[in-house]
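Listed next as structure tokens is one chain, alone, in the form predicted alone.
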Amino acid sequence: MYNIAQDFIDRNVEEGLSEKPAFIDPARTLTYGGLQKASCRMANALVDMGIGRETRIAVLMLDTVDWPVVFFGAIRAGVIPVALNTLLVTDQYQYMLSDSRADVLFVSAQLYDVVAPVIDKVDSLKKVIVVGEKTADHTTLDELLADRSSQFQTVETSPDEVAFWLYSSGSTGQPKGTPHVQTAMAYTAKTYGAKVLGIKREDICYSAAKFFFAYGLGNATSFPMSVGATTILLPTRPTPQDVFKTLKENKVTLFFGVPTLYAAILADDTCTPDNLSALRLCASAGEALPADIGENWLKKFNVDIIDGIGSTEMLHIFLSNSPDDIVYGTSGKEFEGYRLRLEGDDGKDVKGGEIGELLVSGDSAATGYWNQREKSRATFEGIWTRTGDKYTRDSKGYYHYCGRTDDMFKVSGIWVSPFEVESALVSHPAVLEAAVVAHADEEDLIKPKAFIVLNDDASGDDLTKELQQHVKTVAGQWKYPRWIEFVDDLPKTATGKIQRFKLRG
């Protein structure tokens, strides 16, 4: 039998870390001993409410110390928490609450007004618990946990029993419910956490990616809790200034960001390298990190970013650069615990240097998609999981990202990687962000089209030809964007992934 709450919480208490901070938010500190007691109170509360084993509860909460209390308290009781994105709109919450058939919704007071219009429309929903200030007539989390016993006999769950759900980011359509088993979090900690990050008990971690994001869940819980480290939480949006304040004031040693945030920090003159000596390593995922961003970050802050790729389906990163082996512009190499292969359109493995779809095998894979049999069959094929990402692998074993399967296109019969063109564009000093899609010309021939967000001090006047020539020089003559449209921002998922499908047309 195995229950992740016992492994990540009780084991640390037994090893003498009861008084050590597990989570710190701007208002409160929660020790491992405090988390043990609070999660037991949470488990007792669920039992007292009649929430049975394997029942689902929805967790729509900001990143505060209350989040791990609810999440791990549910798992301790054999109840399945479903983590919901905090940045969505009302209709999307109605879809996910109805799809998951959650019995109880735990919602931060700041988010209540967004979800309130659909509470009475979800048939399965029996109770709403508000986290923070009391809202309407609903019970608060503090009221729910008050006077509950801090002792609880943790449910003896199976290693292969579903522990929690995440929802896919929806970068290509409607989010999909993605269940993960009890051992999945520990598996990512023993592979990426231990073998790539080299995480230690002394580390202080901060993840700009939030709990609801698979990447953020691992950064903020799986890795630090696996060794008894400490996690810093920021419930608000991670602006460059707030991120830097968090890193400096808390002496963060491990920082987990996404490419758009790293680019924004580099472009912000107030983000200076002073008082950043504690930071030993940065990580990036969500989208591929352009080489230019990684190299400029190292030059400015004297700290490397290890770029990798993961997915909601695999729970975290399964392909990555490592601290002693970084090649910017690549996603790194296969590491112990995961197997990778590149498959061509004919279903066979491609030869070295050829483009293929990346498939991954590892024990952190989800059990499938909830109530989406056809999509499950198309993604989960025995021990292999399709990523939907196109890659090449060079002679040294480094994987080079080409783009999503749906984003790749041919120009004059030659494959063009949108990411390669985007990387060339963002290496120009005037460009902050770029997205490239396929577009048909007057003769219905496919060519690249670019959407560009400029840096604050740049102007699009007379810049088109300069950028086109820049791409020709950096990426190749035929890859330059025939059309360039300057925009204020790019459409993205709430987790920061560019939604290129919204730019096609």
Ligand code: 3UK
Given for the second form:
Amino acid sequence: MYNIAQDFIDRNVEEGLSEKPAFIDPARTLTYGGLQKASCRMANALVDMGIGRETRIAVLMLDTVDWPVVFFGAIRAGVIPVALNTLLVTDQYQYMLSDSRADVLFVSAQLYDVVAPVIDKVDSLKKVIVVGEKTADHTTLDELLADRSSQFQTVETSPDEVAFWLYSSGSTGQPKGTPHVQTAMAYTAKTYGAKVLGIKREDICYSAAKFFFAYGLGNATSFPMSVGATTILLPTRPTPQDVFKTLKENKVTLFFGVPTLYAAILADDTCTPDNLSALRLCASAGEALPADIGENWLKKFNVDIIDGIGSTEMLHIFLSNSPDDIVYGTSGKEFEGYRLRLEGDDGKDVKGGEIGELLVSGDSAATGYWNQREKSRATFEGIWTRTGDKYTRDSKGYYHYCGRTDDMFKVSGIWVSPFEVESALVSHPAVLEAAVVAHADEEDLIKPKAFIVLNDDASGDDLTKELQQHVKTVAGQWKYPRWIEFVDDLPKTATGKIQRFKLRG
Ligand code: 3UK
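Alright, leaving the form predicted alone aside, put up the form predicted together with the ligand.
The complete assembly is shown below, putting the previous chain first.
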């Protein structure tokens, strides 16, 4: 038998960490002992409400110390928490609440208005618990947990039993319920957490990516809790200033961000390198980290960023740079715990440095997609999971990202990776962000087109020509964007990925 709550909470208490802070948000601190008690109260509350093993509850909550109480409390009781993205709109919540058939919704008071219109429309939903201020007469989390026993006989779940769900958003279509088994979190902690990050009990972690995102969930729970470390939480939007203040004031040792945030911090003059000496390593995921951002970050802040690729389907990062082996502009190398292959269009492994789709094998893979047999079969092929990402592997074993399978296009018969052109563009000092898509010219021939967000202080009489020349020099003659549109922002998914399909045409 294996239950995550016992491994990540009770084991730390048994090892004497009862008084040690597990989670610190701007208002409260929750120790490992406190989390043990509160998660037992949560488990008792679910049992008292008649919410039994293997039923689902939806978790639509901001990052505060209540989040791990609800999540691990449910898991302790064998109930399955479904973590929902807090940045979505009403219709999407209606879809996910209906699709998951969650019995109870735990919702932060601040997010209540967005889901309120659908509460009566989702038949399967029996109860709403509001976390924070009393709202619309629903029971609050504090009321729910008050007077419950802090003793609970943890449910003896099987290692292969579904423990929790995430929703895989993808760039198109409805999100897909992605169930993960009890042992998946510990697997990511034993592999990426221990071998790549070298996570230690003394570490203080802060993830700008929130709990609901697989990246944030691992950064803020699996890794620190696997060794009894401490996690800092910020319920608000991670602005460059707030992130920086958090790193400094809490002496954060491990920071987890996404490329756009690293770029925004670099572009912000108020973010200065003083008082950052505790920071030993930064990680980046979600989309590829342009070499330029990593190198400038290292120059300015004297700490490396390790870029690694992960997915909701694999739960966390399965290919990464390592602190002692970093090549900026690549996703790094295979590491222990995950096997990789690059498959060509003919279904065979590619040769040499040829481009292919990345497939990954490792024990943190999801069990499939909920109620979507065709999509499950197309993605989960036995021990292999298709990523939908194109890569090349160089002779030294480093993987170079080329883009999503459906974003790649050919110019004059030669593959162009939008990511490569974007990297060239953002290496120009005037450019903050760039997205490149295929666009047909008058002769209906496909050529790169760029959408560009400029830095605040950028100027130039003929910036278009200058940027085109820059790409020609950095990336190659045929890859330069024939058209450039300057825009205020780029369309993105709720997890910050550029939606290139919206820019095509
Ligand atoms: C893209 C990257 C290049 C890639 C995630 C870390 O992003 C995560 O999960 P999602 O399900 O998206 C997966 C897709 O995102 N991607 C992620 N990281 C990189 N592309 N370089 C990278 N470093 O297209 C992948 O298929 O939202 C990231 C940990 C857990 C995660 N779920």
